[in-house]
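Just the one chain here, the form predicted alone, laid out as structure tokens.
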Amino acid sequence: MARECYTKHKREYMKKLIIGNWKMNLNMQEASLYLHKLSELIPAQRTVDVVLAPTMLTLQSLSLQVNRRQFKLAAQNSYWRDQGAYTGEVPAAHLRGIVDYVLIGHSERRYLFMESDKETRAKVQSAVRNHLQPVLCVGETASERANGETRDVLHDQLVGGLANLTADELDELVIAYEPVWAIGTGNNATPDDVKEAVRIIRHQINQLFGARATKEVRVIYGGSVNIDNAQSYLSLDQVDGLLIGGASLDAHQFSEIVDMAYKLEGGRAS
């Protein structure tokens, strides 16, 4: 009884989070210039987890600049050797200190540079032993929703990324759901959409790590995110935030999200 009361106490007051994913633009200039203007909008929140993810060479330099009662920042990918001869590739232990998250299985990660599940669980692995908050992103193509094989893709990508681990470390994990067929198409999934895949992904939580991990996990959704639909899904139950691509791109809308949350969560800056 003490571990159900628990378990529904920390789920009530599991802050929002809120992940920016700036992909392959700005450079260290901009960079730095967009993170001072979206500190002058957006506050320090007590409710909301507001996560940045830069472009891996200018981390270092923001990871300085950042208010980190603001804002977190986090790799867009990391490699699952510690050390050795892997030329250009940036290893989870280096960005101990500058990063508290790293995304992994992002689907541009999987489909444009062909990672496996192989090399995604010994991603998030990495980042585990290195004290990182992994994101591990799992979703469907458009072919997959066609043939009714959602189930079956969500179910290998979890399987595939989190074996190994122990029911104790999914507690620092965060799962983001993003369809790929909907990633930049403006072609966004229903909240209907994402409540089902929600669903499915935490009864495979509960299949792997049983019932407390499955409430405790926070599962987040990504897939054409903007001012419009932003709080369609931020409504809804058992989601715990957003993965953000373009939108987190514009500061108007990226602060309006932010503050979106904010309002849904009933808190007030810190």
Contents of the next structure:
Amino acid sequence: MARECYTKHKREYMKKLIIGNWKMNLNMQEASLYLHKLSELIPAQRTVDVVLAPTMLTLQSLSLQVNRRQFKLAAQNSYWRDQGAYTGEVPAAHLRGIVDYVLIGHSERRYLFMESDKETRAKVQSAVRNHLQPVLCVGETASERANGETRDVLHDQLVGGLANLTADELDELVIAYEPVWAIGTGNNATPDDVKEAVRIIRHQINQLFGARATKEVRVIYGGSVNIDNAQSYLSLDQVDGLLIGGASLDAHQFSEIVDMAYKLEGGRAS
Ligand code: 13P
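Form predicted together with 1,3-dihydroxyacetonephosphate (13P) structure, per the form predicted alone context:
Every chain and every other molecule in the complex is listed next, the one we just looked at coming first.
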């Protein structure tokens, strides 16, 4: 699947990506109504990728409702085997054709559901195998930050999540820097925190996969993003977009944030 970007080797032209992670909110009816509302507020345009990540159950019906020139869909998780006796799981193989992206290794998966780097890696590989764009989430906890371990945590999560991939397979990869202490707390990272984390992430990608992969991978920020702070991240050259939880459930905030990204890109509605 070819990702749209204007010029493959120039970071300044990477297309911004705004993902709304609805987490375990909005049932089928609510999700459908909310999608309808968003589609009235956010025009179809080519300069920002706007992605919605509803619950697994609602994905299929929303995929029939959504205008894919306006919004793409993401799964919040997927299983790494393609089929078999794995009660309750949904594989990336079944999400093909329904979603374009899949979130992998979200901190709620890592810390509430005890997902390991090994599982995360297998999930990234299954997403790539099934032509979905993985959004690998990485980030340190408050205590890791307090102990000065952010660099090591990012290193371990990136190596753990991406080992065995080739540089070509990274073309579609998105990395979301989501410090755990910033998620759902209102305690968002400062733009300087984010710049430094993105620098570490790109350095690590460069070590693992070389310069071309480093330029092409999109790195986005998530953690208490809202209408008041979104611009401060979107205007950073190093940051290719946002992964938004709570504020993505507020149509006004979400559409305004998309509009900010759209204006920064200087794009036109199609
Ligand atoms: P909040 O924006 O609610 O902090 O959530 C961030 C997040 O976890 C997105 O995946």
